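One chain comes next, on its own, written out as structure tokens in the form predicted on its own.
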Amino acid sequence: MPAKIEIGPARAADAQVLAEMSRRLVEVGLPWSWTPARITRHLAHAESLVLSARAGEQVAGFAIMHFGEEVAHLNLLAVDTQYQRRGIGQRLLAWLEESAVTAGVFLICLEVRSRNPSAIRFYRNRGYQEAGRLPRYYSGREDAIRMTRDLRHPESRRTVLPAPSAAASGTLAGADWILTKFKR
């Protein structure tokens, strides 16, 4: 029977495990830029979110976003090659999609190795559009493929809501309140 599968926020022992497993599933053929130190950063960083995928306590798989505030970008998500194809993948995006709209940020943008079809296939199949190609983004090497999915609802994305009157809003007027109310 396979283990159980839990999401949540990742450890900060977790490091040095999510950065090898970096370099051998994301950055392959690349210089390694998603170290220990760096990874520890993010797990600190109050806008960045790191989760681990366990089974037991083995890491099954791990995403990293930091959020901006308007767009979030989606670092890394890499699920182990022995727990691939069991909805892993797809459920630490959507926790991730979820916290973006809980923080009030409706766009995500992610990078993808442009030679890497089932990434880019992966992304297509939960929303994301390529909004672009990136020449010799990775390490000068490798050009990526730029993609987005907006997280509004498709009829809020032609309508543009009038920002609240200063008198509305207490002190603050229009974006500024809008910036303000979902800030974490």
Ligand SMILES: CC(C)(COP(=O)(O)OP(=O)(O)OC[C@H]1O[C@@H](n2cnc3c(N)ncnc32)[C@H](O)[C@@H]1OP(=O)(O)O)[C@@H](O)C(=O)NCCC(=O)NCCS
The other form holds:
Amino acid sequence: MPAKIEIGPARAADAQVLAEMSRRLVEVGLPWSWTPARITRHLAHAESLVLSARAGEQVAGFAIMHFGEEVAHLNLLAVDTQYQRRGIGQRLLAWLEESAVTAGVFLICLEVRSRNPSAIRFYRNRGYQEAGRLPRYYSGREDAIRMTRDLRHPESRRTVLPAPSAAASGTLAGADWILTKFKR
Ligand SMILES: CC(C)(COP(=O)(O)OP(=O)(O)OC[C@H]1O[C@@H](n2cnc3c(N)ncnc32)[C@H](O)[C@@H]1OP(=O)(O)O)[C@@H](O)C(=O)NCCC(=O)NCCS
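Having displayed the form predicted on its own, please output the structure of the form predicted together with the ligand.
Up next: the whole complex, starting with the chain shown before.
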């Protein structure tokens, strides 16, 4: 397994791999909604940011965020099982949060499956608060927990990332890129 993880914008050619990861890691037991075509649309959309974390040519994790005028919606975040608990998820999330701040959007919103306590804990530990329950949100089969984080709150920005290690050395080098992409 390559030691170095590189985080950055995903490639158009990644759509199939990301969609399969969504089905395997996020949408288990639900109809497949994050299809390659849907991910391709986000990859091309001016107001979406699709990140990948790569271990060599392999995609270890990815995240998709859609930027509205006032709210950024975290659509998907997933790290492949063999790469979990190495800091990749929090680095992807931190990159998206920095991008939101750079774009002038301070409220992040997401939905997570109610039967996914480890993901709920992951977000809670990063300053996200539960903002409600959406009954049968997922194909009428499972509730969602809505979580939000207001990046203007100093309390909520206290996340401390682990020092970059050989295991996850992605940097927050996206600011220039995001300024170009989301210039208003
Ligand atoms: C939720 C998810 C994205 C987290 O990704 P991850 O890469 O494992 O997350 P991280 O490694 O950054 O952090 C996970 C935990 O491992 C810890 N950790 C990070 N590096 C570590 C290391 N080297 N050794 C031990 N623990 C470590 C983190 O502190 C964190 O613990 P905490 O939440 O109690 O603070 C991942 O588990 C996943 O893809 N799950 C399936 C899909 C899913 O549920 N997605 C979210 C809903 S869309």
